[in-house]
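Heads up, the chain below is alone and in the form predicted alone; it's given as structure tokens.
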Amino acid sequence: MDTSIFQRGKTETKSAHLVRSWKNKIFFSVVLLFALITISIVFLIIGTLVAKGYRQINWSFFTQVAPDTFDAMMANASGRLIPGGILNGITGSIFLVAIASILAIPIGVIIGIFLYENPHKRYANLIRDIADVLQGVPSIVIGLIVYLWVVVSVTKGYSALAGSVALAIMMLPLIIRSTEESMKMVPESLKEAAVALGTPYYKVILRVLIPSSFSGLITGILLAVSRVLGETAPLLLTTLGNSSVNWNLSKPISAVPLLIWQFYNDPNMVNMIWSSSLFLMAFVLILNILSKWIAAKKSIQ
């Protein structure tokens, strides 16, 4: 046997392995670089908000309504903190999201269960496609439609009800699809065992499927709430805003994103913009972390 051929083959194999190893290292480095860029953007956003917004965060920030332009101007001129807070925005956001959740969660969960139980029926595919399309509709368009449906036709003016309906429409697609996907994760044997024991269909849904997919349902709902908490465009066309705390469905109501927009239009409120943005970012971040924790800890084994 010619040993030179063997040596040449061994050298070529070693070279090919070396080239493949370098390609893997280069590809891994590129992936790691883009991952670090993405993560650094998040940390830069949070760091900027903390650096610029922490000064206004105090007890008054959570217990008083938004200040007027004159008070803010006088505070800036004297070097003091701007008096007041965003209580009307916090209560408004909580009220709007609570009403929207009452409207969207039962409907979304029921439709999600229907899609899971009838995956290949024509109506199920149609509903699934409509939910996907609805998820891509711009929020300003939803606000405009709700303005015609509720503001003009029902409440005859800007109202908390109109804002809640707009947010509920935006929550629906995410709840529907997360419910369907959560149901798919439940082992089929659980459902078959319940049916084999003669359990009525509605009890199979209420006692087996929903409790077994509870973590997925809650995760989807929290993500839907996180999504609508920061929406501004539909609220501009439906709730308008309110300088005081309001719990009346038929009256205009404020929200944290609306306050940020109002502060943005007033040069005396710059510090309030950053503080309100920091609060909103922290609130959404906590909800996202909570949803991830529930998904990880309460997943179906």
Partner chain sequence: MNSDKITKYVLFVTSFIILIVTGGMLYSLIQGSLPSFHTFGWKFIISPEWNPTKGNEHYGALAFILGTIYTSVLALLVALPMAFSTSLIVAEYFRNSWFANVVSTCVDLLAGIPSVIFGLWGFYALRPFIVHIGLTQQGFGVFTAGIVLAMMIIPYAASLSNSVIMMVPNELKEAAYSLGATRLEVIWNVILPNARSGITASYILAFGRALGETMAVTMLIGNANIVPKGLFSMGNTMASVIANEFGEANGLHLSSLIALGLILFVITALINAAGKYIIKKFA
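Okay, that's the form predicted alone, but what's the structure of the form predicted in complex with the partner chain?
This part shows the chain on its own.
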């Protein structure tokens, strides 16, 4: 207890008060400044992408495959736009994510339901902890492992399958945890009512649990998809890239982030970097907003 306050004159306490209030104000200004800097990073990055990338976004950007380095060099030399687009990347990304979703969503949702049904069992806690560990594994390490598992052993070469498996492993923990969380939101009484009617367990899951937590499930899945859409490192080790459109699981395939990486490593392609980054960013953002919108709609009901 500070007893000096009783001995000091009135003016002194006033100045002590002033010091405290100034400290308070300065602290607030610093906090506000740091927060504004953080916000401005987002605008800086998106602004750079838009300013440098919009020029290349045209019809052929979506309908043609990536140009080779010679065509790009000729275009740059004569001041024209670089011909070609990122069709091989777009189709590749869609293909990879679709296969990854087919692999990860059913398994993830089932494991999520398992965790929800056994909230405190020791084995379920172990599974939950392992899902958390898996979520923290760096993506490049997942790439390494899938290289050993699929590229070396199954497809004997870089392949779309390997990339899909890598992305599926990254999606799995996200879907498991979001399924469990959204199931927890389902009112217990709804489940009890179904059980009381003598409904079989699998029907309770299919007709009550999944439909009533559907928007939560979709939100989790969309977030998982938007997370793996931008992944580059594991794809470098598993799918390598492809200069043409590929729909074959056992062949190398391209993806938008992989194309960005290739353009980055090719001095002739600089302009293509920004337009493909802008496209990727827009795609990821739309998925994010969509999932937020679905989540918000749910909370109103």
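Residue numbers count along the first chain shown, from 1. All figures in this text were calculated on a predicted structure; none of them were measured in a lab. Under this definition, the rigid core comprises the largest set of C-alpha atoms superposing within 1.5 Å between the forms.
Hinge motion between these two forms is captured by two rigid parts, the smaller swinging by 15° against the larger on C-alpha superposition.
Aligning the rigid core between these two forms leaves the CA of F27 offset by 7.0 Å.
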